[in-house]
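The chain that follows stands alone, in the form predicted on its own, written as structure tokens.
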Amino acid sequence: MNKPFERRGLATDLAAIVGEGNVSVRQADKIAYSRDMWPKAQIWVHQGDSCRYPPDCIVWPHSVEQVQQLLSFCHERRIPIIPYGAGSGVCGGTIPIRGGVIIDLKALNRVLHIDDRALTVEAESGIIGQHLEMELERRGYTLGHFPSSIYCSTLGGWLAARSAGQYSSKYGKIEDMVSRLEVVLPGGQLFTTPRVPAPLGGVDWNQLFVGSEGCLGVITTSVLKMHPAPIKRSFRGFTFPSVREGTEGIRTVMQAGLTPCLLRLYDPFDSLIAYQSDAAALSADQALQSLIKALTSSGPKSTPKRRATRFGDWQRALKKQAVRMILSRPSMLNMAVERLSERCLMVIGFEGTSEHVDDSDALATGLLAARGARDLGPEPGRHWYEHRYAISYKQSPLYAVGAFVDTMEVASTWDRLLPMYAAVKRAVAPYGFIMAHFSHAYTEGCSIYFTFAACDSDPQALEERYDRLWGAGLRAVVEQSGTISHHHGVGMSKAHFMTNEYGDGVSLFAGLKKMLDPHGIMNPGKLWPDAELIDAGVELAGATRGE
């Protein structure tokens, strides 16, 4: 697999398959496709390395037949293939670490069929999520899948990474929605999974490819379950005395059989960031509120140069320096946060028929009140709904001051949830500032969505800090018997810890990979550790990578 492939004439050969206008070797395109939104890759850019792993070519197929021909061609010549959706992933899942061909699927973007009787929709993988939802809404339906990246992610990306939308407690994750897949295998063969849903008997072959991150083939089309569009929505906010009472409130709601579309609990500091308008009710200190605003500001609005003032420039410089100073001493900041009031904010919402929404809201309010919650009324929930996608677009100012910000979404059963929360906070605290919220709740357990930030004046040292932070955090999750990824995928970011979590499972994947992709051309270096050994089918049981 490591043998160099023949690059001469590659673009010409690919153009014979997809057309000359659908192949690019332009440097600007190579830079754009050399990374996704993995924060570590953004650190590389700030180190002056904007294209560490360039692809050899980028192609835009316009049909499933062209995808088949591309994979057959690359399989025969041992050329790496990286399936590409919209590049919004945050785990390095599309970085072409061995060069090769990026296959951008966004031209395969049609809704093929809506079955009003079966309540399913068939669509191509390249469709942007928001476009799919808008088409369903136009017909009176919803998919119920609303990741924060919905404006800039594709259906194929959701399937490849086992995405979870913000409403997963009601509608499930993407793997719960899929009933059939069409996949192009590495040799170019087209494989269609059986339409019979797994609950009716037999093996659910869809789960072989959902979450495989392009390592086993290219998903080109899928049939998904859909739902009637909701008639009514309601949202509400509550405060709890502590994280413990709040998580017990979540568990109580889910195990009572309720199906909230939204159920989210913020830890004390994240509560302040979520709703600064309610900060007084949470007994926050004014200086810390100022810090929050500094860390989450989207930056000064652009103004004509003639209106710029030296005072304004000085203010911005001082603000940057303050952020650098605070984030370069994460242990002190984390200790200060521990002295905050323990009160936590919860937002909850229901959607569906009017009767369902009213009954569910009343029952949930009673259950949460019995757990010590104080009802804040509808405003906090409405605030979340109106700003539910905004946070994903507010991270660039931190990179501008030499810092990084990242998220770690892990999950556990209820009995291990709070020990895992405490363990990760302890492990990460020396390397970065950390806060969290609890979301994506189910009857069995819940996800914790950690957010952390750190700074260093030396870009090389910043990358080392980033690696140490992630290693400490993931190790804590594994030691607490949690899972290291709930919905962002694995990519390169977490691959070195997959053996720690799955043990002998790495050998099973090695056998499957060797059978479907004997030359190891499909998205090399993603999902599992030691790609060289895995692709060769070498036993890795008992390995301790990432320690």
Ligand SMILES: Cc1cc2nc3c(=O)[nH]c(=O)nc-3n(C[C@H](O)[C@H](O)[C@H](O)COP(=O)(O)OP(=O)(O)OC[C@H]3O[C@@H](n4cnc5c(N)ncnc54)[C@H](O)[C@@H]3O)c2cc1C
The other form holds:
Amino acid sequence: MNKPFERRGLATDLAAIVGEGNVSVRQADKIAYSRDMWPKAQIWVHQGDSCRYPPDCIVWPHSVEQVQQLLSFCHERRIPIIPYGAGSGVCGGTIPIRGGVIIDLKALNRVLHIDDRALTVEAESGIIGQHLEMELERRGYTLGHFPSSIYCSTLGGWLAARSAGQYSSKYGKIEDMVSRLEVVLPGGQLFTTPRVPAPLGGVDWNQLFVGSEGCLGVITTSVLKMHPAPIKRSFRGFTFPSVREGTEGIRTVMQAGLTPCLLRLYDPFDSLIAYQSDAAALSADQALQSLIKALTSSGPKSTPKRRATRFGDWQRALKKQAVRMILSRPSMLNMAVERLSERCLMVIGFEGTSEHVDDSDALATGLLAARGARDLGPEPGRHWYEHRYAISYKQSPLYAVGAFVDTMEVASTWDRLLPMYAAVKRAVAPYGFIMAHFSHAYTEGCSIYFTFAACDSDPQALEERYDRLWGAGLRAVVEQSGTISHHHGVGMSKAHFMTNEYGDGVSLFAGLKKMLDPHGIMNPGKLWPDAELIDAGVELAGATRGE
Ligand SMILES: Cc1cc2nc3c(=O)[nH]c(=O)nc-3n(C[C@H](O)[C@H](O)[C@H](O)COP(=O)(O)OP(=O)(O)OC[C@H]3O[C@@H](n4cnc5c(N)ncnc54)[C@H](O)[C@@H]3O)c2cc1C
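Can you now output the form predicted in complex with the named molecule? The one shown was the form predicted on its own.
Everything in the complex follows now, all chains and molecules, and the chain you saw is the first one.
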């Protein structure tokens, strides 16, 4: 049971801070802000539960001072606060499980300063990623951060969830780009990290808040490194005889000191989805190719003619039925995929000066050929570049047939990467269809990005299957000493596995939380489960011990 906080007059009090037009208690807004892009929340909607955790109010502050006043007000009244960027998080990071106030930061969206000498940009947290990149591009620069969600995520969300862009192997993840932060602490104080290119001696204060998922404060402004816009970009595709040889190819390239902007290896089935035009070369059988089309297309377009529409309806119904049938029996499909050719597609790309790109491309081609790769030329890379943001938006048709799709991004060192890949596939196979690609490479190791899909005609059973699938997958990762989150964050979905990964880290985090957020107003239920924090002596606004 939630510990009640005083709700009477809340909207009026908040309006006194941000102005009447910037507070909402409308039901439509409460529904929209009751979840993010966590697929489990999408399953709740299919169960007919479209607003499981409504916030009490949503506010849109327009200045840092207003954010300070909001936090100070909620701190005094013990009201939960949920910082909100664009809600593109996929782990339930913005779900207001204890009600409270959603602070949507999108009105804080200015680029404040571009420093041509230091090569840094200072911007407010609510700016949408693509808008920031467009502004930099206009001035001849790039941030080098291109998550697939760049059109629908914010700078603050990237920082709070430790985001990685598609070009992270060259530019790093968001935590590698940050050089200064301004954070409003839960009592309303403004904390600014020093204005220097690198951390001073002692604790790196930036990294204390990067990845804190709104649990320690609200990031309002940041200074980030930027780069001159590339003059040339080139991509190339290769096939490898197997995942083993392909991952050895990635390791060889990274350890040779090359800095590819893109370096990605698809496992055999993901290779077919990633690059359907080379499907024949990768020898899929006909049935699997049809499945790929069914899984990745949004269905026939309707036409104005009645007969054609009827035919379209019939086709759509048939396709729905086929996808349902296939995804309800994932073991069969997973077994069929195991019989595929083991060949895998790699796409690699370089950007920068002409000379850098040409030299790197030649060197990488030589290294990969020596590892048994077949050069497919620039076409697969061009195909990837043109579709680089498309695949993530193709999931809705699957939800429409009563299925779910989700992704799990984990990482490990080279010695444990393939055992982890095999263990996760084995663990998940009974519950859902699974495929993966390897990306975000380092000299020490690499990330694996698994995609799952499963179906059940009963929405309740679908949720249970979802939980079992995730439980089995994350357990396998922990057993193989991998990390449970490379760049999507922890949110609610992985919170229960944090102790498995960090051991007694919960008591350190609890100490920090008690000091910075003594009434526990900041984003309850995220990073670590409430129960574990409460047991460690943390007060959590809206929560009671022994729930
Ligand atoms: C189609 C799609 C593709 C995606 N591709 C990628 C990808 O390539 N790489 C990647 O890293 N992620 C990806 N994601 C996940 C998601 O976009 C990232 O997690 C992103 O960082 C979230 O940004 P947001 O602004 O939407 O944050 P939100 O979802 O609004 O919030 C995420 C978390 O950050 C906290 N938060 C937000 N703003 C602040 C702030 N200013 N101060 C303090 N806390 C804050 C929230 O409370 C929450 O805990 C994808 C998601 C989708 C839907």
